Amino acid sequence: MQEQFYRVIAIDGPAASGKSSVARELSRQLGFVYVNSGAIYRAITWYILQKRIDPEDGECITEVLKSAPITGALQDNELRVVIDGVDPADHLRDDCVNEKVAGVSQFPEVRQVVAEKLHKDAYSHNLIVEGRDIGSVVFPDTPYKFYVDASPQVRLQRRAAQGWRDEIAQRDRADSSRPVSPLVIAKDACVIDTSLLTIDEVVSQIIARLKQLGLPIAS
């Protein structure tokens, strides 16, 4: 019989977006596992880095990754990352993996291998996963979608309130016209505008929404 994924709540959404904390806080209330997608490439392009490996070289990317297992800790209901027997939490924000990133996870391969994680993950937990293209693409068949946004000004507060230092507008380009698996709003995704609310208020929304969806939550 054919292995069942477990239930997946699939949140995208540009940078700063608030889907990070959106993901963490519904995460805590409904107790699913919390995966944040960016975290694997950011990982992945902090690796390849470590190895001196050009970030723009794809076949010697893939074949890096061949020999580099990527794997998940689970921590206070969290699923972080692990390359290569490494945890590279602390520089996953480091100003190299910053420029890098958006390159890196271009390159169709990567994108496979970081879809093959989360499909593992899902037959294993409940997930709440985070990302650009999770209900778009890795987990197209979940009826638990959602898609969160922010404007540029209010996502630009953000970021330089999270110590970020990336570009805004270059990451929307480079995530949105990539040619394999662009940032877009999946056809059948809830989508929330989160300039004016708060987590709670855009939290509370999604929860109502799955139980409009059928999704068992404990009152």
Second form
Amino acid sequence: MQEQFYRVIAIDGPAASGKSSVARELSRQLGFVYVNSGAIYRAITWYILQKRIDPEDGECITEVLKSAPITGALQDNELRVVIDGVDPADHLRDDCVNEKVAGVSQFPEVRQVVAEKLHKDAYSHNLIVEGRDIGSVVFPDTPYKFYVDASPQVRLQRRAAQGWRDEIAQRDRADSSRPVSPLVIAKDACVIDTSLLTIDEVVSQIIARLKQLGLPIAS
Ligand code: CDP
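Form predicted together with ligand CDP, following the form predicted on its own:
Now the complete complex, all chains and molecules, led by this one.
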């Protein structure tokens, strides 16, 4: 990792594995800024759909992104995504976004834009970043890597409890099989199966591991 980066805790895993709840609680306890990289991919997807750009036209998406800056607004220790001056938070879970986001995320140029944004964030804050390729590709040199998983049944139940319609199995397949930055377990990641654990139990396991790795944490 380049010297200038602040500390980064990477939390990767498939859809509805519990990443967001765990990352938010960790952010509260450690004071690190929380970033959901999936929200950035969702914001890009929402933006291009709204501009009536074909979500399968990588070249056109790349061109449009050149004039649509992606920034962040810090709110309650969370960096919320802003695209072309608009906060799309209310639309990130729209059905059309759920359906198209994995396709849009497969384009290397789109991934490059998101990685650059995350690197920029890491020059100014200690971060907890959740996603699919954070430990494997975006911040490969951070020692603080976690892969959070749960059984497919539990993940489906969690998503249903959130009241969201989301073909998570389909998205997981697309995310795991794409050629660029697929969802993989980084070789030095600590893997946690959250199927039978509460959020607090997962957070405790992560904090114990971070202490083992030498991250200074007041207990
Ligand atoms: O919340 P959920 O786990 O359903 O997904 P998300 O984190 O909001 O991510 C939405 C989609 O963005 C994923 O299915 C991936 O296609 C893409 N994504 C990615 O490719 N790389 C990341 N680091 C994060 C998300």
